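Consider the single chain below, provided in structure tokens and representing the form predicted on its own.
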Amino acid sequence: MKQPDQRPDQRPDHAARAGGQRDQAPQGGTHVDERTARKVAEEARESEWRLPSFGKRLFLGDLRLDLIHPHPRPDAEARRKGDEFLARLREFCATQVDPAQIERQARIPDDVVKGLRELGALGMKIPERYGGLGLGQYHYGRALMVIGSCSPALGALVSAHQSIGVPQPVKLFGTAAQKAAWLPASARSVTAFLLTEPDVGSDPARLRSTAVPDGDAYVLNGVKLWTTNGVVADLVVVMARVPKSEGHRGGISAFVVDMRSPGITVEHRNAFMGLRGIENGVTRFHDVRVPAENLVGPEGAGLKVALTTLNTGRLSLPAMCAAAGKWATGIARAWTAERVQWGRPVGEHEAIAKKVAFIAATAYALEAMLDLSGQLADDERNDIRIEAALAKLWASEMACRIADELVQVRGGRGYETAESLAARGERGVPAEQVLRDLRINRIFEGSTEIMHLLIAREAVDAHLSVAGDIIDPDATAADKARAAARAGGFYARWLPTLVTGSGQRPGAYGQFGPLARHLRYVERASRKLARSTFYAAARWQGGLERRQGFLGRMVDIGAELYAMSAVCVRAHADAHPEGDPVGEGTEPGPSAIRLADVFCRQARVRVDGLFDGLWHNTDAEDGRLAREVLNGDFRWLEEGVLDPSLPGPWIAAADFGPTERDDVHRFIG
């Protein structure tokens, strides 16, 4: 770890250390047409399904409950090892970490990181033979819940290092020599993953960083933005484009880079709305020599490395969200029972009671989805790419709603900072901080909008596979005819299975007792979702990929159905434990059924609304209005306030010169 006085934002010469190279990043190649961008993304996508997928079948109208029920559990040895570590971690976080200090100083103390290292928390998922703890995804998620409930910024440091940093891609794609070299080091130090660039976010086809072969090395040049942990990391994974040449297939590739290498400059430590202790910055690589043996996977496989790493890496965010849900439930319970209005605790008034019920029921669902997805990953008998993506998408959205409702429940005290509350003698509850800290999860590791598109691509894969040449503008008439024949055969076999199913039989899923009706609903809704997708594919054909409103609702329905399935299976396991209950602590018993029942009732209302929105919406009108706004047709709407191009309440005056600051009171119009 770099010492505090080495932090780039505190170095007086950190800008000078760029060596005047600010304009030497690779130029050109920034314009990529839509078709090329899609081709790059499609080639990186894992197209085969070698293992069954609950999520995949759900979108195809097939509720494969046998894939998740009985609820999978860690074996006895994994549970003993994991629970012992969790006990030590809870003790450390409760006694050795001051979350208020992290928030106040916007940095994580070095002794906290040192303590985590000594606990083994930096090597939780690294195999024991490489110096790690060898924990599975289930207990890793549980550990992130503990850390995240203490300090979300600390949780971000640990998860960015271990979920997507050096350990995970090296464990999945590294050679024996690479694992021996880097996994032990990663168990003792912080690492990072560097993909995003100033002009490249979710469109990797426009990646500008280059790694040019030069003898037994690659010469790396480029700039990386929002490098979580990059400010303090010892090792990083960097994505860069290798030019195609003789002996080199080229393409976007993954490299492990030692941050002590000459030519690396951390130019800025970024500050954010939340996660104020996060170590995130801008990193420049100028003629950095990277040994050829640091290439992870073959050339051109960088995006595949990244996407495969994210299949389980995305589950770190639901862990943070589940932690926030559990914490919010405790705060809401205590406050709404204590606070009295009009002669009754505010929690007994229906308007507040609905919020408390939503917080508690959703918190249980967040935990259920996290634990189920983590255990499916550990079992290695299922392809969880859809489940992990759904968990990330749904958890990040619902946790933000929980935090917002908690602020509302606490009223003015929810909006006031914990430090201010404590200063005037009240309990310093950081409700507003939780809202700020959680907000990034809807953007981290794939924004909600990008997740909608990624999941939708997998969900409609069956349709695209049989209709590829039908919707391909370059396909010949003969190819289209053959594709039409294949599609006809596929749909003739598949569509009849969507007409009726077990969800229409009153006694189906009877072993789930009062939750059986919710699983019957999931089964019926799954078939309805598949039919709706077929209707959309038939109606819009190749244009379906541009119907992002439809695709987003379709994915949201699937996410709610997955959450309902996870909750029902979890509640059944909690109420009928075989040995130990699924979670930690006291056995929930029948109260789990009660929570699950209320959650499913709430989710069904949301699903019904989403189904209605598939065909009754304002998508077309919204698109037309947005184009008119972009064209400047409504510039008059912006009049009457300060010009947004000038410094004002929401613009940093430091970004402007003296003359512009003199114009601060100028109004538009």
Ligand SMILES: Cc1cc2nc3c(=O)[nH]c(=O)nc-3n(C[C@H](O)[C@H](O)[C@H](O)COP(=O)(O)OP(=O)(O)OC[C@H]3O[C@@H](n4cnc5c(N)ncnc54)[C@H](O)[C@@H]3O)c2cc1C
Contents of the next structure:
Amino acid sequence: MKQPDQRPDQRPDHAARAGGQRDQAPQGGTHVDERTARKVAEEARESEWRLPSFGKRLFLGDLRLDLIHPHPRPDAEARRKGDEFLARLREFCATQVDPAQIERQARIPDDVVKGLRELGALGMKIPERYGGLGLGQYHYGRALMVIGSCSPALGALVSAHQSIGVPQPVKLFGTAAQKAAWLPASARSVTAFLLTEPDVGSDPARLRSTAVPDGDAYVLNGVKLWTTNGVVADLVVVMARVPKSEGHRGGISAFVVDMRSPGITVEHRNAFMGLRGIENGVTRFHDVRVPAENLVGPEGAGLKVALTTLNTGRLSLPAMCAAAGKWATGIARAWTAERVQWGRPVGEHEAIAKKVAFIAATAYALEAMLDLSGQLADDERNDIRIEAALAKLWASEMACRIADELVQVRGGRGYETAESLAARGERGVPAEQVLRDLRINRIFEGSTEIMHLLIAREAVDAHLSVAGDIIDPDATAADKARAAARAGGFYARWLPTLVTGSGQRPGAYGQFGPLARHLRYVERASRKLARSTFYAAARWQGGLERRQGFLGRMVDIGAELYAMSAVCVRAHADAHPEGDPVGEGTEPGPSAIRLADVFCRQARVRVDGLFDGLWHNTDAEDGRLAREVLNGDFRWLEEGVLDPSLPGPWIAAADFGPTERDDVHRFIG
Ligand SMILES: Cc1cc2nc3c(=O)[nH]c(=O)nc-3n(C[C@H](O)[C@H](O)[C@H](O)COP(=O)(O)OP(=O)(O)OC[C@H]3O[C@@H](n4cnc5c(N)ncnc54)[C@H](O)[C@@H]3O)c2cc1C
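Previous: the form predicted on its own; requested now: the form predicted together with the ligand:
Let's see the whole complex now, leading with the same chain.
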């Protein structure tokens, strides 16, 4: 592998030269219409549900609390093994890692990675027979929480390797030979997952990297962008498009690629607003021969491999978020008790007290969601893809709010860097860094907007499967008639179930004590959500998929209801530990109920607002205004400040070569 030696804009476009394969994307060239993009996403979707799903039923108005209560727990052996590892990991992070150095030098020192390897932390979820620790998702999540609370950049290294890098897809889709070849290696070294390209972000249909069959190999060409760990990895998973030809069904496929193969160049190490230590780059593949046996899963199944990997892989980011929430609670508690202004600790002024309460209650919910989803994944009795997606979406949004509030309660010290604070003799609290480090979670592994669409697709699936043909422009009259009959039968059975439920019975969920009222609320809200979805589907039919404002709120309601359910079940388990506690450390006892109660009250205010917003909003006006803005109708508004297309305070001339300057001009117009 060659290291960065040439500017990307000076390089020949190898993809273009590779046998004219650059236009293998559907529709040719880089233009992919919306319908094709949706089709590609739909084909990658796992449509089968073999196991029950709490999340799916929640969107259908059916609160299946029995699927998550009593709170599942690891068995004794898993707990012993996992807890013992967590103790060693905690000790290592506390004594051997200097997070300030990682931030200052924007590098993770080699001896830290070596230390993690020796602890087994690079192979946490790899089975023991392949040299890993064989931990479950629950302990993996808790381990990420420890690492994330030490250094989010280190957390990103570990999770990009184990949640989406080589081991997980190989574990799920690899042949026996592939597992034997790569899992032991993955337990010892860092790997990466390379899907994104300069022109391919949320929309994989545009993927341009190609893997052209050639004898016993594929010839790989293309450029991959934002490759977390890609700069240092030995093995990577690469998504590339195989052209259709005789004997090859073609399509986007997943390959394990050895980074020592000739033809691979890491051209640039990217730098970001946060996660300064991550080794993230631009990687170019030029006529790289990848042995045919390195194909993971069948040809054309690459996106399915990626999405299935993410079913549990998505739980890594909630672990980082829960870590940040717990850490922020400690900082907020100490600071707002100590800092006195206007005659009282700032934490006693209502405006700040509300922020402290929000941070603490939300941190509890983040941990509850993480542990519950992880343990459900380990039990393999539920399909957790919706829960994991809801956890990723909700946790990444809420953790950013927590970090922002933490900066606020720390006042000027929240905005000052830890290094500067320490240099003038104060405690170096990196609140601003946490805000920067967390921000990416709303963008990668499925941005918030894409998670809304992905979860909404599952939430409306019942309607689409019975009535989809009614609104499908390609369906025949006979298909539509059949669908209408099917839909009539389904809705005749389903709609009456949404009218009343246990949420209206005063004594329901009585064993939850003061939390029972919140579960009754969840049950009522779940039915209301399902009714709202039905009304929306009937009203907008095929147009519903474009109502992103509506769909986003609908999914956010589902996420809050999942958080409330997880919190109630967790608090019940924390307050009544029968045998092993669910979490680690101090047993919270009845104070868990108190925290859960306040969390649920806060969440209900948000849910009520979201329900209101379903039908009272400015979505249509916003859409019209955005079109006008894009059209340039408000160019006058941009006057009075420096022209953003010119070098200026935010775009320094020195940072730009002629090519980029032209790009900026072209972009801004
Ligand atoms: C630090 C960092 C690490 C990364 N690590 C990796 C990695 O290891 N491997 C890898 O393959 N990739 C990685 N990525 C890429 C990351 O996954 C993408 O940035 C992400 O998928 C979004 O793609 P994009 O940035 O091109 O945004 P775009 O897809 O261009 O989207 C721009 C905006 O439009 C929104 N949007 C897009 N489509 C729609 C739609 N249909 N409806 C509504 N809104 C929409 C998006 O949510 C976003 O807000 C990383 C990125 C960063 C910054």
